[in-house]
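Take a look at this single chain in structure tokens; it is the form predicted on its own.
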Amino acid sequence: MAHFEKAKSIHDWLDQRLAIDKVNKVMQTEYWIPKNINFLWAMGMVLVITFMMLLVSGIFLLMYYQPNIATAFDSVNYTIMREVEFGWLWRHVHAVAASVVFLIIYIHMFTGIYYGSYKKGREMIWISGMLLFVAFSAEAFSGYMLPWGQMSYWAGMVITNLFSLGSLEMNGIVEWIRGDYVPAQAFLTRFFMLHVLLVPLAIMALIGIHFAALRIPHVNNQDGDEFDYDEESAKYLAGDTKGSKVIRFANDFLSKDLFVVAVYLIFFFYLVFWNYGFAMDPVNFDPADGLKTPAHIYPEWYFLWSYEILRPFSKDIGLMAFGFAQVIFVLLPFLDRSPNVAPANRRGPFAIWFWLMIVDLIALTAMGKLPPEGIFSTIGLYAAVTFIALWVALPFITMMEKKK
């Protein structure tokens, strides 16, 4: 059994119990990050903010919205934007945050792609973070069902329809995952219920994992240099603030995280009152019609560049394809073959890859959007092309890549 000895205080008699000294050091104080780094190292934070604003307007939105196909489309454009004290403005805090959140991803994942943070024992906090993009996707679509609107009915029914993997016309997978031939009251409930407590819980447990992955590789920095922690730190505690290359956490970090949320919240909240229309499809507000198909189905704008990816090709090619951009991503700590950590800038060819995988995602985010016809199929089969060209030639490109 422990040895407890009669408590001094209140922080001592919880010290003994649970460690708080301990953890505050592993966590906060002592918890070193590297000097030469930037604001974009500060949307791991935003995205926590986020993740909270999400959880927060969620529960008040969840008092009011009612999980049934009669009543869902009513008690979320009626009860809650005209009958509930300020539903609607929980309403606008929960659409832009879902919306914006993938703003804040594809910022942090490119981020880390541009200065190889998935490289020399980090690939575990790429791999991590990649599944807490999935994760958020998966939480992204069901509540996108949960209006119970024209767009939430129809794109739940063409998502679906994907598990009859094509050609194998595996319909029975489909039926099992709607609870029906078609969406209905069966599909809603279990989507109510993956996004109001399964996915949620998974990503909590996600973002745990995450920022355990960064305690041993610690984080990267702007220039990809390496250097011993504790050399650095042991400055740091010896009151060479100046020379050592790292600073606490807490409160020297923090207080810059703090700073870029305080940034990012104005931007949010002039969303929120000024802008919100971006985050809700007008298709979406006519209630669910099983018999009258929108004239043109799309998902949200960070989808689309996935979606373009699957459309310009025939059913089964364009399901390959669909399945390799979701999976590619995880697969890049082991596709770069350079031994540089360093950014894309200093990594000539490499450097260009990057550039151009942005250009192109940006093209088959603009080319999901618009109607599969003309010049726009033209330009999406292109483009759906390069995004597989570029990925296959990766490894080819970076293992030519001198050391440096």
Second form
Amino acid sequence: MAHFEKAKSIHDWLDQRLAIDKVNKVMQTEYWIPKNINFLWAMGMVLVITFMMLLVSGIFLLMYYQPNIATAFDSVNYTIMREVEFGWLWRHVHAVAASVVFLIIYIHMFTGIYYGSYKKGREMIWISGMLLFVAFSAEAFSGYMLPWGQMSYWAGMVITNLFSLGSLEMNGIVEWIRGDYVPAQAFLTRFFMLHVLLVPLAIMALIGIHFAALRIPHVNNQDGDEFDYDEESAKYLAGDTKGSKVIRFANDFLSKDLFVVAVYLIFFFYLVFWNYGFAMDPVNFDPADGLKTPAHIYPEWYFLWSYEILRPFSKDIGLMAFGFAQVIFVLLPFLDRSPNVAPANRRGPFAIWFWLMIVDLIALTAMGKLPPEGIFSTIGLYAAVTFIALWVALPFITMMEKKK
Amino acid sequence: MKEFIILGVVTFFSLVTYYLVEPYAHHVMHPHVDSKHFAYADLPALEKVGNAEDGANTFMAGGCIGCHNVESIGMMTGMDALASAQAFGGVNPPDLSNAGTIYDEKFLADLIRNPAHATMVEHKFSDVKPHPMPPFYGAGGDMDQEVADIVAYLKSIAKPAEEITPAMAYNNACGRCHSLKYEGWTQMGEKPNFKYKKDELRYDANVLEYQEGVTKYMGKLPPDLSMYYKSRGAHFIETFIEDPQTHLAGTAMPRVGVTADSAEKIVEHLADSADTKRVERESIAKNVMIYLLIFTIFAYLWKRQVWKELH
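Having displayed the form predicted on its own, please output the structure of the form predicted in complex with its partner chain.
Then the entire complex follows, led off by the chain already shown.
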């Protein structure tokens, strides 16, 4: 049995049993972060805070929400929005956070792509991050079903239909997923389960993996510099905090994180109180009606780009393009053949690739919502083809890149 | 400085995306309909000055009270909403106590002469299938004068606009076809609290029967409007009330001919139903923002203090 001494203080008592000093060092005071970073490096913390808000607001909503097709709509729009004290606030926080979390995820993702933070030892960070993206997508979609409005119902209908895999007509799978021929009670209850239990569990596990994956390769920095962490941290601990290239996670990095989070929260609560409409589609304030298809069915804004890759092609080709779009980002570390870790604008043709990709994704996003007619279909088709072409070209562009 | 440029780039792309998927896309999907400010320009202006006293006589003699209640002067048909709806063609005819204030005078005058024309549902009716409200063919004198008199009479007995509440405007102009569940309103009126289940079931069965009649009359049960303020928005509701045909050509929904003031009240009533906590939201928003501003200032000062040693 291990030897324990009589504790001199509560701190000492805990330290002997839990090694809290050591944990504090490993997790905070001697978790070294490069100094050469900008506010985009705080997006991880912004995401953690947003996820916490989703979790807490979700717990409160869960106390009143009823996963029953006869009462779900009213439990949200009447009970929570009118009867429950501050129910409206929790719902607005939940809805806005669910939408804004994707804005931050996209910023976080494209920060990684821009600075090359997905390669040379950082592949697992990227892959676990993309798995988180998938998990958040599943969480967002399942949550969207719960108010059981018109968009819930018809988005559920359209998306589950995709699993029949086009001309393969595998309708059995669709029925299996729905638990019925159409979205109905079985469908709502299982998406409720996914939304409040299974997917959040997966998200929390993946967040753990994502953080752990960061530990060994360390965070990237603004110039993609490689340096000796032991040497730099020794310099810091010796008192040369100005000369060292690294800083402590806490309080150095944390103080900057917190400031960025504070500014973000102003933006966030501005949306919650004054500009929440974008996160709660008007069509979803009509109760679900299987006999009345809405004039325009579209997903939430963060799924529009991949929806538009599906839409301009014929059924089977569209599905294949859609499948391609879903997995291709995960493969980025292996499709980028250049060994350079540097900001995109110093990487020659890759800079053009990066900005084209951003513009193309925005074009796809816009066309995904606009009705597929006339000029909008044409732009959508070109944008979808460009998306695929950009990925096909990526290995060649990066192979030509000169080694730095 | 560099951080501001980065922030500028991120903000730019976010705003472009926002503009395209929100204001722009919605503008394309739902073309804007301008409000005509409830002028009812297609209806002729009243040429004669009405006399309320003469109007009272014409009103009583003209048979209006055969179908319409006028509760404020104690004229009741003696029928409940269901019986009245069943007797008079599907929808319970409105109580006319405050009609002179709730509805536009040009609309009332046109309605009295030709109900299908005033309500813009002539495509639904013909000589074979006439509008359930019979037109007023005149009492033998100058018809323009008689109609003006009736309108003047209706105005004289109606409460002034300040005393018409949002609920009164909604209930009279919309509530006989559209339920408003979240405000406890059925097409037959405010649902009472029942002590015994059997009484409630009887009431509910009557509502279903009433709805059946409205469905037959309209072709489809008019939707419950509890969440319409959220699903359609104030501007849509206002322009739809003003002229349903501009949004939905061929719809069976009649133009109801309310005044601009009444339309505003109807929208307010729908906002009370769908966005009940809007006042609370505004007041809490202010406090949250003040808190966050102070929090940001402290966060910034802490950051400065910590980073003094690092730069």
